[in-house]
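Single chain ahead, by itself, as structure tokens, in the form predicted on its own.
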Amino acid sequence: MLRIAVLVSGGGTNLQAIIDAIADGTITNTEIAGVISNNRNAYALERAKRAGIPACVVSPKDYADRETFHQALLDTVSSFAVDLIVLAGYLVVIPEKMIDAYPNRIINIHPSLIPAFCGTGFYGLKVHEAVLARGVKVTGATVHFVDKGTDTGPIIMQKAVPVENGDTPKQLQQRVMEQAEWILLPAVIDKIANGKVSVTDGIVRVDVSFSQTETGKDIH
């Protein structure tokens, strides 16, 4: 049984996608051991509560300095005895000591096809604003392992989503969530839980390809 901690900062739609996928059997051999947020007002905490999942807040605002916060975050994650850390809209930089403690055991979902529209400053709606400003025709989402760079870790899986004429950033964001993020993240977690993902020399191998034809999901 794969024990995961899900780190969140906001509404928690990706967390909900994981909760629902475990409930309906899309994700197998997995349990959410705990949810951690840096934001005590995050609706994701309510989602965890409703699902009966332990949840807590570890905020940098509550600590004298960043180093103390980093240690508290690592200690909290460790207290859940997890095998995998899932960053699901977590807007705090992961400390290097955590990356060292969990090598190739931290994954992140990013709302673009890395290496496009990623790195410092590209998060949330800013990604979709940049996509539209550049005029690209295809965007999507990427799940990758976390390393000490920003969105630079080994790519596990990606899913493409079309950009449509007249899209607003909000409309594009919603389509990427529905058609990519809420499908892709559960798929990756299930594959990791069932030993279908490996990393060799920085290259990820997934032994079953991901279907690009799956339909989107409705999560609120």
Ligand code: GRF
Contents of the next structure:
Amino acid sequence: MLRIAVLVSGGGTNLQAIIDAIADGTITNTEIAGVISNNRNAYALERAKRAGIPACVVSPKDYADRETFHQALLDTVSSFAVDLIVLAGYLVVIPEKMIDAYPNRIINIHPSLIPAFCGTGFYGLKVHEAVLARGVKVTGATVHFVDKGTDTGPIIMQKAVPVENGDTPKQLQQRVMEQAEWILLPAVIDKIANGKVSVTDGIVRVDVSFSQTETGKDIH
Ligand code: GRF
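Counterpart to the form predicted on its own, namely the form predicted together with this ligand:
Now the full complex is given, and it begins with the chain already shown.
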């Protein structure tokens, strides 16, 4: 059984997709040991509460300096005794000592096809604004292992989404979430939970046999 901690900052639709995927069997062999948010107002915390999942807030505002916040975050994650850390809309930079403690055991969902539209400053709606400004016709989402860079870790899986004529950033963000993020993140967690993901020299190999059927997710 893969024990995971999910780190959140906002609405928690990706957390909800994981909760729903475990409930409907899209994700197997996995349990969410806990949810951690840097933002005490994150609706993701309400989603965790409704699902009966232990949740807590570790906010930088509650600590004298960055170092004590980093240690508190690491101690809190450690207290859940997890195998994998999932960043699901988490907007805080992961401390290097946490990456050292969990090598290739932290994954992140980014709302573009990395290496496009990623790195410092590319998060949330800003990603989709840049996609529309550049005029690309295909975007999507990427799940990758977290390393000490920004969106630079080994890519695990990606899913493409069309950009439609006249899309607004919000419309495009919603399509990327519905058609890519909410399908991709559960799929990657299930693959990891069932030993189907390996990394060699920074390149990820995913065993695509027995892949789960992809179903859309209505999440509100
Ligand atoms: C989403 O666009 C996701 O790609 C990004 O954070 C945004 C909010 O995610 N990582 P959520 O609804 O809080 O899961």
